[in-house]
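Single chain ahead, by itself, as structure tokens, in the form predicted alone.
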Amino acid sequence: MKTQVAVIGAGPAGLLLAHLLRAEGVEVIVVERSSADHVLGRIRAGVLERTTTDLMDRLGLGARMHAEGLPHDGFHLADGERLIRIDIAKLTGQQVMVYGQTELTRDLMAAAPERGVEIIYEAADVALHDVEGDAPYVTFVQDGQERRIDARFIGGCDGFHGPSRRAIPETVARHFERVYPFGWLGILADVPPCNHELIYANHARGFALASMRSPTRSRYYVQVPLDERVEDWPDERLWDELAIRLGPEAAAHMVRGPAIEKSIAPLRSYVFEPMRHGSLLLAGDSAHIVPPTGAKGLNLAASDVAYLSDALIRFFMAGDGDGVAGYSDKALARVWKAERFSWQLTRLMHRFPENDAFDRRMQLADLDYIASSVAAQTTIAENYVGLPL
């Protein structure tokens, strides 16, 4: 097969990129190692910045998102006793949208056939070749036969464990990583949320988050050590711990119910440089990971795709290679700012094993300052809604 851009990965980054390219007449084929059902089975966060919702609207695929998503004007920080509201609409003039990543992926998948976006699922042993030159190609195995796609560029949107990043030689690679000494134990339940906006809570016992997927489905998290097991957290124990950490105001409105899904996710900050090597361009989790504190993961992938799609469209439509040449530097400038915000919010809201009584007092002093400072709240709100492209 031949195409202009081969996209590795049919998650939201890969699908967004493919749709944006096809909308401007660029040929594209998407290769995904998993089945479509497996991709849709991934449980992920769903707080969307304006950057992400604008891309869906630009594609004409935002109707269900606007009909079923939950626009949010603010969110809360909590110190175990009180809720500190960050009024992002008042402070920035913008909103965020609560709409599950699974649902956004479903919308992109459903529109693919009519938009001419070819997706090859269940592609085993995906490998990238000759990425340093102008004629890279991708090989994979499907139905027991090896297949090949020749392309001008490859978009590596296949996540942290995919083959795209590994195709860049270690002689030019730079890895930056911070692994956090705890994880998030999450519960998904068909119960109404305890608050109509998200609550990020710092408690002496550790972090907690109250979130939602819809008016009738809630997502909660508590910070746990990395050696904890899901089996050690029956539903009742988890609900009790959430009530303590979120504080009395939130606990008073909490509705308990059986878990639909329960899991522990580790936290890390990671950036890979460069995001371009020859004809291979990385986007999303293949190049960077952020802690879920601050809801930057999917949105950072969307901003990568916004830069990358514009660069590739300029290349094919106008013969202008400057966007491709500058893609890595441009994307990384925004990546590092998002990493900074996620890292700062993680440090502010979690209990670290090395923290002593002084560190705890510093966190509480920070939260008290935020509660009384419009300037501090504005800084948080600007980063939360997403810095401009």
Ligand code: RFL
Given for the second form:
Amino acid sequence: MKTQVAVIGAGPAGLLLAHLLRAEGVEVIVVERSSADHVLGRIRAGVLERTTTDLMDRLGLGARMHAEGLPHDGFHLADGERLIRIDIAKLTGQQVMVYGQTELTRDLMAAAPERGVEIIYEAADVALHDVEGDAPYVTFVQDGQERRIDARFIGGCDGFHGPSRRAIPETVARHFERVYPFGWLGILADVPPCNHELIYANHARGFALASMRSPTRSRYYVQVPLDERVEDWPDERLWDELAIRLGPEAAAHMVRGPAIEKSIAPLRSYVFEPMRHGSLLLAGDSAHIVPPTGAKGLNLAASDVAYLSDALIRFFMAGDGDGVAGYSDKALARVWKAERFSWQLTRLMHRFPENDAFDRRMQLADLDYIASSVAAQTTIAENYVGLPL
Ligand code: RFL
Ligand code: PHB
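I have the form predicted alone already, so could you send the form predicted together with this ligand?
Full assembly next; the chain just shown is listed first.
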């Protein structure tokens, strides 16, 4: 097979990139290791920035998101007792959109055939070749048969564990990492949310988050030590813990119900530099991971792809390679600011094993300051809604 851009990975980054390129007439083929159902089964992000919803609108694929998504004007930080509201609409003039990653992915997948976006699912042994030159190619095995795609560029959108980043030699690679000594245990349940907005709580027992997918579906998380397993947390124990950590107001409105999904995700901050090597361009989780505290992961994948699609369209339509050459620096400048915000909010809101009474008082003083300072709230709000592209 031959195409202009071979995209590896059909998560949000890969699908958005493929659609944006295709909409401008660039040829693209997407190669995905898993089945479409498996991709849709992963419950992940829930909060979209304006930069992300704008991309869906630009593609003309935002209709269901606007009909079913929940625009939010604010969210809460909690210190175990009270709720501190961050009024993002008043402070920034913007909203965020609660719309699940699964739904966004479903919309992009559903529109692929009619838009001429070819996606090859269940591709095994995907490998990248000759990425340093201008004739790279991808090989994989489909239905037992070896296949090959020749391309001008490869978009590496295969997440944290994919092969793209590893195709960049260690001699040029730089890794920056912070691994946190805890994870998030998430539960999805068909019960109404305890608050119409999100609550991020720092309780002496650890972090908790109340989120949602719709007016009838809730998503909650609690911070757990890394050695704990899902089996350690029967539903009742999890609801009891959430009620304590989220504080009395949330607990009073919390409706319990059976888990329809429960999983533990470790927390990590990670950046890989550079995001381009020759004809290989990384976007999304393949190049960077943020802890989910700032709701930035999917949104960063979308902003990478906004830069990358512009660069590639310029290359193919105007023969101008400057965008491609400058992609890594441009994307990384925004990535690092989102890394900073996610890391800072993670430190503010979690209980670290090494923290002592002094650290706890510092967190509480920080929250008390935020509660009383419009300047502090504005800083949080402008990062939460997403820095401009
Ligand atoms: P993905 O979604 O991991 O997609 C990568 C795709 O590549 C495929 N792949 C391969 N394909 C071919 N060959 C191979 N060898 C391959 N290896 C892998 C995979 O099957 C997959 O389909 O990466 P992408 O597209 O960069 O998207 C990134 C987002 O998924 C991620 O950043 C977010 O989910 C992070 N995240 C959140 N982000 C937000 O913006 N807001 C949130 O509220 C938010 N909450 C979260 C989150 C992530 C979480 N977890 C579980 C990590 C909450 C959680 C709990
Ligand atoms: C979610 O709803 O899954 C969610 C929301 C906000 C976050 C992380 C996850 O910061």
